[in-house]
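Take a look at this single chain in structure tokens; it is the form predicted alone.
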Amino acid sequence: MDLELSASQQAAQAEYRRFMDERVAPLADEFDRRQEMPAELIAELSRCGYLGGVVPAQYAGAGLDAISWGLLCEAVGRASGSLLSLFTVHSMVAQALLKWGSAAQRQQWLPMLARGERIGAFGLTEPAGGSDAGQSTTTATADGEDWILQGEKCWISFAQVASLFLVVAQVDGKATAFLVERGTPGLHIEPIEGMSGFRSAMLGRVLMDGCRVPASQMLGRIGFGFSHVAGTALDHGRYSIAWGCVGLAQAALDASLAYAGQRKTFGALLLDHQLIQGMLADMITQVRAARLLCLRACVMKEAGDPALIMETSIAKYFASRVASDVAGHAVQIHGAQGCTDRSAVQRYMRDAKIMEIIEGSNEIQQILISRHGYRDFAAQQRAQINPTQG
């Protein structure tokens, strides 16, 4: 399996890092304190073509390959976890449209998403249903040529600024996806503030009270909302988050190496203390291992390997744990300095905890991974017993 980056991918990686280092990282703590992401930054990201990274060129997108998109998410996560959530949910909507949208829907919405003329948000989670998202209580009722949506979605990243929501609702008990435009009568957005992490992700509640949506804005078929449409979006979301976690962990590691190389205690640099060396060694190893798992998922994604879904879950599960562990160690290495808002490592630690929850909590990933592992093991055992079958 070739895990080397091509020359064009290396150039793209350098471009992404340069942009994020210059335009995002120095201001990320201020964004966090203000609990907002500036509109002018989002507009600049759109002009650079970054928000349309996963959209094919025929729909005005950048048409990035899987590895280049991963490298972009790593660079974003290294600068701001909150900003990563914009890239994640926006591209989740685009991926769902690419896979399940009609020709007319793709032509209508994808160019606007690619150019940043519309910001996409993913409406699945509800107040009483996070991990059990398949049991949505939001309903959609037919009314002539329209559908009437009734219900609430919460913890929706960038709901405060999104202009196109992908919402999952129940149609006679069957999960179904709808595209809902901002400004639709009956659609109301309430900001959510005071989060421990992702403070500048501009989260919100999406309230639908008699929200009338044209039949042309159903995405896929009745009953496809969770298993197909949301499944496609969530798989892409886990892929993006996995890479973003690698970036966050790398930022925490870099900050720790820099601090340990200049801070002195007991007459010696932190870097010269064995306990700190052990901590740094673990951090370096974890970050590299997480990156390799993400690269493995990249290669499988490019090859169209059906095992990709499970490899993506493994990458997201491991990388989010690494991000949390490494960010926690970074705060420990920085001591009291790492617990103040003058140090970015406290933001890394808060954001890393959110990474372990979103796009399928780590506990859900454990269930999926262990079940898949047992199925593989059982299949191998059967093959050994009956080598001529299958």
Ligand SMILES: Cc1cc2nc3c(=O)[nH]c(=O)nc-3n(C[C@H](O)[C@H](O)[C@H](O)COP(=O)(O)OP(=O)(O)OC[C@H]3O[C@@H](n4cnc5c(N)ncnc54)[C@H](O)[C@@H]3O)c2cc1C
Contents of the next structure:
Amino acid sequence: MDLELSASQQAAQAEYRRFMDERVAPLADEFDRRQEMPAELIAELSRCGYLGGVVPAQYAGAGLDAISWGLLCEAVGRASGSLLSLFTVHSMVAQALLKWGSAAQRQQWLPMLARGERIGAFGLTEPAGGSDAGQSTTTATADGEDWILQGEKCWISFAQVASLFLVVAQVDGKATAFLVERGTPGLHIEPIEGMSGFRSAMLGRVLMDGCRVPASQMLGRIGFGFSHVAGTALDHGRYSIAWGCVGLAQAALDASLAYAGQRKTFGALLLDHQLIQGMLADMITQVRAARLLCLRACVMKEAGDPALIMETSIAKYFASRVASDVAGHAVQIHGAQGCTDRSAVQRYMRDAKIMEIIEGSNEIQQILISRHGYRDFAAQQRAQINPTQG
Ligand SMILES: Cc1cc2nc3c(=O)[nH]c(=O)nc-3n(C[C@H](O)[C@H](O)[C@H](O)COP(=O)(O)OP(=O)(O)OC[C@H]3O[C@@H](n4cnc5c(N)ncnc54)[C@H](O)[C@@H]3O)c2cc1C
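So that was the form predicted alone. Now I'd like the form predicted together with the named molecule, please.
Okay, now the whole complex, with that chain kicking things off.
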């Protein structure tokens, strides 16, 4: 398995880092305090082709390969967890459209998503539950050429500014995906404020009260909404979040190394106290291991290996735990300095906790990974008992 970056990928990585370090990182705490992501920044990210990174060139996107998209998410996650969630949900809608959209739907929406003329949001979670999302209670009822949507989605990232919502609703008990445009009669957005992390991710509740959607905006078939359409989006979302967590953890580590190299206690630099060295060594090792798991998922993605789904779950599970641990240590190393809203490390810690909850919480990843591990083990046992059956 080749985990080396090519020269062009290294150049892209340097470009992403430079942009995010210059244009986003210095302002991320301010965005966080204001609980908003400036429209001008979103427009600039669109102009640079970053926001439409996963959209192929034939639909006006940048058509990045899996590794370049991963490196971009890492650079974004290093600068701002909230901005990473914009990249994630926007590209989840694009990915679902690419895989499940009709030719007409792809032609209609992908160029606008690629150019940032439409911002995508992903509406799966409902007040009654997120982990058990297959049990959505939002309904879609046929009415002539249209569908009438009734229900509520909550905790929807960037709902406050999104203009194209991918929502899942039940058609006679079968989960089905729909594209809903902002401004559709019966669609109402209520902002959610006061989140602990992802404070500038402009969350909202998406209320659909007799919301009339043309039949042409069903995405995939009846019954495909959760298993296929949302499944595709979530696989991609986990991949993006895993890389973003590596970036966040790297930022927390870098801040800690810088602080430990200049702060003195008991006549010595923090860097020279063995307990701090232990923490730093664990942080360095964890970040490196998380990045390697992301690279492994990436190589499998490029190869179209079906085992990718599980490898992505493993990468997301591990990287989000690493982000949380490393950001927690970063606050510890900074002491009181790490506890103010002027210090980025406390933002990293708050955002890292969210990473463990979104795109399938860590408990859900543990269930999936352990079940899969047992299936693999049982298959190997069977193959050993009866080698002819493979
Ligand atoms: C900042 C933020 C942004 C978000 N953005 C979006 C978005 O854009 N679109 C969207 O659709 N949703 C979004 N969500 C919702 C997110 O996907 C859900 O919060 C997540 O799926 C968990 O669902 P829940 O909060 O309802 O928790 P629940 O499902 O009620 O779970 C509560 C706790 O119990 C655990 N748990 C649940 N079932 C089990 C089990 N069987 N065994 C062991 N433990 C279990 C969970 O892991 C969790 O720790 C966002 C959430 C946050 C916080």
